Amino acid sequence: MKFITIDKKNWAKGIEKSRETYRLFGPVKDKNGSFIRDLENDMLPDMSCHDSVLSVKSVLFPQTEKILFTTLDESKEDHHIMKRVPADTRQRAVVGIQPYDAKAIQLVNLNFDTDDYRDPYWCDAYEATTFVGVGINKPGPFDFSTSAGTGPFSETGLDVLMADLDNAYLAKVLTDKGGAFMVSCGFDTIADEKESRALFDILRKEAEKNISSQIDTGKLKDKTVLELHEAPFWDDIAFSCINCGTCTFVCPTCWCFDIQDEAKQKSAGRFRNWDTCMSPLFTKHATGHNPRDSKTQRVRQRFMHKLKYFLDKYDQGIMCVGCGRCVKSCPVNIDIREVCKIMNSYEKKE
């Protein structure tokens, strides 16, 4: 591990230099908020953004992704045989992301890269990506990341963690991939390790001190699935929900998708699209049967997955990094922090 000082006067030049090696992504502001975008030439990441509408997940797992293609021309020998769309193997770097979003990538990776199955689209993109985060000096009111297993200066999943020091950035290089990115930018001013560690520690403590929102998950592991599944509070929680799916759309750890085939003239493709457990259509079978045909069942599924099923299956904490996006975006003010409190404190009456 090493520390590098980057004068902000040299920042733009270094980022432009890195384009010789990397395809760049990062937060960009527009009238609807900040989004993680493909950074075109002369476009820099907004390093002051600490509340992007969507997370870095969309770089590895796009909202819509063509995964297979074929020809319908029967004069061709390989007609109607689906083949994988050629993968983009170029190195890519996502610059300026929130640290808790990097932790979210690690949680999603538990689902897409397993001993039984390796999703090639996710895994190939993950292996090609370098994650450069910037610490959040002043966390917002929806941030409860410290009690969700991460934080405003968390290093989990990052290759480089940067601290904003007004006139300069101090970069903590955490992996070889991170070191390679720094080299590609030409950033090579080594900082004193002892002083840099102390500074990062001060910034982290100050940032964490400013987080006023907390959740308690300590009792969730000991509760049985049926105990929570059959609890009487789900109708009350779901009462105001309109099943819009906004919570799943903005969530950095949701991974549900649907598959659609499309044909046009002599060609056809198979697409993977984000989907949501909050949609009535999501679990509807071809027979017409729907095991979660009521709003309450769908709301229960979402929170049970985030706060219980994932916890039990992977034993790596809850399926949430405390970014607060779902709380901020919900049009009817359903709050995962309150739901977690209800679930964690629930005691079944004998």
Given for the second form:
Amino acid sequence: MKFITIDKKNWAKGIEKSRETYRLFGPVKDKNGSFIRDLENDMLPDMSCHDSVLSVKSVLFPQTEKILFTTLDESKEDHHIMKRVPADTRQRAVVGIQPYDAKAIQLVNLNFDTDDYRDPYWCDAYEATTFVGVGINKPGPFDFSTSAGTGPFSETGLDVLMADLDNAYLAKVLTDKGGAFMVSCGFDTIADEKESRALFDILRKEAEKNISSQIDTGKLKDKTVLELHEAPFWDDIAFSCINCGTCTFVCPTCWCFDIQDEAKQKSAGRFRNWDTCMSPLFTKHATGHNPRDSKTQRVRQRFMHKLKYFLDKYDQGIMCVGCGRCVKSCPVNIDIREVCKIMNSYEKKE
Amino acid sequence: MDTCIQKIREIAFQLLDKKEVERVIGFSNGTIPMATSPITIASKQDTEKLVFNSTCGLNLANYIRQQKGKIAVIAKGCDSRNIVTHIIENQVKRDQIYIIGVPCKGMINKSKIKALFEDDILKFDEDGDTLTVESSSKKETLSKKEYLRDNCRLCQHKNPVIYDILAGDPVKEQVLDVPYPDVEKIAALDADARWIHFQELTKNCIRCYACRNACPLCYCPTCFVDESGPQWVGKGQDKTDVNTFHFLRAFHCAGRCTDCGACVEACPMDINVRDFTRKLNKDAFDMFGWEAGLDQTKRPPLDAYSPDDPNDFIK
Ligand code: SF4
Ligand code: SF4
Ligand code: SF4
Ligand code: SF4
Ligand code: SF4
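Can you now output the form predicted in complex with its partner chain? The one shown was the form predicted alone.
Now the full complex is given, and it begins with the chain already shown.
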């Protein structure tokens, strides 16, 4: 394992240099909050941002993505034959993301990259991407990552984990991809391994100690799906929900999408857009039948998926990394931590 | 702290105790600072859960449609106007709703307060006009007057216009010489600058439709943006489609919007979608002397014919 020290004075220059090889993405402050954006020209990632409204998910899986196209011009031989929009295989690096967001990417991988099926759009983007995270020294009150199987210094899914020291960054190179990114920046001041490990350890422990918010998921596994599905508390949980889907859009682990065809004059495209189980249209059948017609059913779907179905199906913990985005953004303050508590502690009355 | 809450709880308790209503719809405390959540309660023991303070910025009129039996609802000035609109539009019957009116002292602008802090807010308290807000790095004492939502600042109907009981003494209404300064400011821009203003406004919209869903006016079983046969508007992030949603939604609210601010309150991106609706509110006022939701007996201008209609084409 290699550790590299980066003097903050050299940071901008190094990042600039990496552009020769990488297309860069990172947190950017905008008037409505921070977002993970394409860093154009001389934009630098905002390394102090630990609360981007949307997560790095949007770099691999944009809210709207044109995936196929065709011509409707019948004089052309290949009219009406859908072709894939050429994949953008240029190397990209997302720099400055919250560590648990990289774990979230791994959870989404479970769905998009399986033995039976490989989602080409996600997987191609994933393979082209290097993930550079920065540890969160002072986690905020919404962060419950440590009890969601990750943490403010989590390494899962990252290629480089950086620690923000006052005048420098200390980078822990976790993969070859990460090493290549460091080389492209020209960052090559090797730090002492033992000392660096110890320093990371201190920072991680200090950060984890600061996390005040916790969930308990221990009993979810032993409950049956039906028991939770038919529990009496869903109407009350769902009452205030306005079915906006904000919670699923901001969530780094939500992966649902909808396919839309659009045509303009003679050219047509097939797009995929984020979808949300909170919307009444979600999985509505062409027959008109709607499997989740009521608000309660929709709210139940979201929490059951995150805290029960996913857990049962993959045996990799819950489908939530504890970033707290949904807690912060929900306009009616439906709090997954509370719902988790209710579900986890529920005992069916005989 | 005088937020009428004791009175609200007493009234709710009595109503449930005497079985005059089946449920009471109000606000409960949130799990995070500066948050409250709409709640429905059916048992008088639960009336303790009710709260009312200046973070109750959502509009409870949005929660009273399609309820069974008689229900009670807590209503600020603007909420009450949306109840009137519901009655006019046959969404609820007057005798099905017991209105606990709250003379409103204004709701706070949460994003403006959040913007004062680099880090997350840990604690929020209010006492009359004094707000105390704390994060892990600093503590601020603020005057609520300075941190009211834009719509509350310009509100001329703080007292409920319709109610069965009031939970507090009526407050003094302000009368504004210039009720639409914001609209005038945008209207004064030249066409290009105005276009840029609205492009910038919706730039970060994620089309979650929280603005629509929080709005009591938006109760169509299938919204035009969700309709697929015919499809009126693309569903992706194309600028034209995003703007089409905003423009059309605003027009669907023309002559109906009470400027309650729930749409802005709900937006996860802090987009002031009222920049669209306010212009139409002003038009309704200038052309028809109309403010929505003040009178159950009058038809809204866009659904009535009048010989003195200001438009020529209709005569
Ligand atoms: S963000 Fe809140 S109100 Fe919106 S769909 Fe999710 S739980 Fe419901
Ligand atoms: S469910 Fe909420 S807290 Fe969990 S990962 Fe998604 S947005 Fe973050
Ligand atoms: S919670 Fe809902 S939107 Fe998120 S992945 Fe599951 S079904 Fe899809
Ligand atoms: S609530 Fe905000 S982000 Fe969502 S659709 Fe409305 S304006 Fe766009
Ligand atoms: S458009 Fe906004 S301000 Fe107008 S009634 Fe609806 S929620 Fe209230």
